[in-house]
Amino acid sequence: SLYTSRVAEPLEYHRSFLKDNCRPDGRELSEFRTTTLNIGSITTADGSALVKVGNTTVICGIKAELTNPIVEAPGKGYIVPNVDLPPLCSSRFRPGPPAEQAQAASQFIADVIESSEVIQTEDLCIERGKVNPYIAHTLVLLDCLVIGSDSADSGCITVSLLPTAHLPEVTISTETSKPEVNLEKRHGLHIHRHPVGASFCVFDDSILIVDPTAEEESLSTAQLTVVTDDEDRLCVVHKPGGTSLSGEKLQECISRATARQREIQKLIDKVIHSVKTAQ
């Protein structure tokens, strides 16, 4: 039976579909799964979103805190992403300290934020242009709770949700020289770039598929994630092992990632616009 074949010989099972240019879930090789997006669902956060790609849902909360600037960068604030992969996410994860995959995902998002220059960390300085080691700066926490680990794309999309954050206004008191937070007045982050990632994998060193499931990734000979921005700049290429990719295949991935960026950016703009209209 098909089920027995999938369990006993998963690679052959997938190959039987690939030779007809389709996949077990009915998608074509170059077809991304449906992406849905909802913002503002966590009212206690300074910004939040829920991203769903296939069977994976990521709940993202953005929270701003006042913090002391680090010695090496007294005129800058910073963003700290944290990805949580709980046991309910997948049978691969166990209770306890963050798994290696969660740490790798957090680091990947940090790399995307830094390399894409999605925001200038100088913008998180409370008094822009004044380098004062005693003035508190803004620490932006980007917390992502993943439910269902079947899509690498969903994690990448959360970086593009930084425009949904509205941070409280902070001023420096002329009397006490200390920062004062006004929760009633809020402002958006100044977003410089809009990075979006797309994931790929290669079967038998030759067949390229987009937006792979966890099962497809486990059977592939190479995996790749490409992050591009709204100016078609290449921000990050992440290739965790596997066989080498030809220049032609890599270029195809970049082209598809660029198209994906535009598609997701349209979705984000549409959702943000609908929320503003509703208000």
The other form holds:
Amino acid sequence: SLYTSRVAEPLEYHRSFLKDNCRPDGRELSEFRTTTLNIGSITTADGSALVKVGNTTVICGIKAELTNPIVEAPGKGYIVPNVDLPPLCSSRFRPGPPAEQAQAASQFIADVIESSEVIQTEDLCIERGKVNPYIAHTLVLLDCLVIGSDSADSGCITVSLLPTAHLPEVTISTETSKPEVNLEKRHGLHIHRHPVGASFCVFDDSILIVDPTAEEESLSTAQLTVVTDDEDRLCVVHKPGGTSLSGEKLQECISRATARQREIQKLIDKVIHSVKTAQ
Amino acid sequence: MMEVCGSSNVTLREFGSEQSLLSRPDGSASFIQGDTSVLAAAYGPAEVKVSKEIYDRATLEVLIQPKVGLPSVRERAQEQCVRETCEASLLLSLHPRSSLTLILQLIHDDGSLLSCFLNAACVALMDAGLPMSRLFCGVTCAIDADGQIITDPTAAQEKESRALMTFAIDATERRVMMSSTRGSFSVHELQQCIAVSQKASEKIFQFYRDSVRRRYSKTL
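Alt. form predicted together with its partner chain, vs. the form predicted on its own above:
The next block holds the full complex; its first chain is the one shown before.
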């Protein structure tokens, strides 16, 4: 029967759907799953966002800390992303030190933040000391917790929800020349770009699928994630190996990713607007 | 598909490779691109831990060792890229429930590191005699502040660049197997870089062919 073949021969099961140009969950080949965004759910964090794409759920929290800058970049603050893939989200992950996928995902988010220049790290600089260059800067900790199956692009949407972070104002008091944190006065981060990611996978070297589920991803022969920003510039084209992709397929993916960026941009604006009107 | 922009130069730094330099691994190779130097060792097919075994394929493990210190998050991301490229080119189903290990040791980094890792990996796998369905090579392109495309950039050029892209090109169809990018760029620039990388990969594949021919002509 159809259900036993899903477990016994998953590849054949998926192929039978792909022949009719659709997928087991009823989607078209180029259709994304329903996306839900929610901001401000974690009250103890300076900013937070929850993104749900189909069954994949990612929650992201942002906290700011005072720190000294890195020696090589004295005028800039820095952002430290951390992606956690706990056993809660999938049976593939065991408890213990972060798995390779989690580390690769953290590096991926760090690359997206750097490549897209979401925020200028100079904005994170509170005061650049004249005598002593090691004065307060802001370190923004971005913690993404994935609850549910994979998808690197949900992480990207949470990245572009950084505008929801409201950091407290920090002034350097002239008497003690130590930073004073004023938790009452908060201001938002200045966001320059909105990077949004789209994931694709290739089946049997020929069929291109948009927004694969974990099952489809494990059966695919190649995966690709494209992150675009508002000016149609590509921030990241991440294809970690797998079978080769022709120029036309790559172009198709990029066009689909740009369309996705527009949809998500509208969704983000709507969510932020609704939060502002509610306050 | 191969429309190359006239203003970009497809010049690679002087590259070279030495094979079978280590006695213990089944295959080893060093790959040098300019001043960037990488040593690769391939072991396999060998015993695999029951927790890691796959019933119908070999399990490939890639370890990247930096020059100083322990591998960090950055090395894990590079390992993922190299591993998935190798998995797509090796015939893993010929060795089920076995393990293949590839260890890449960084000797010196002067730019184009990921492509050097890929080239060293391919030569080491060839040296180990592991069956592959296709060969691959890595090419790095940098787009500098003026919009010029530089192939095989040095570390100084990479630092000044606006965008940096590394592609793994396969030998049979010259298509992109792996892509890893940093910095922002337009779609047109991406396609130009791919075309430039495909042209540069010709030289590397010719080099593979020559080095293997030279090596086996003595034994035949």
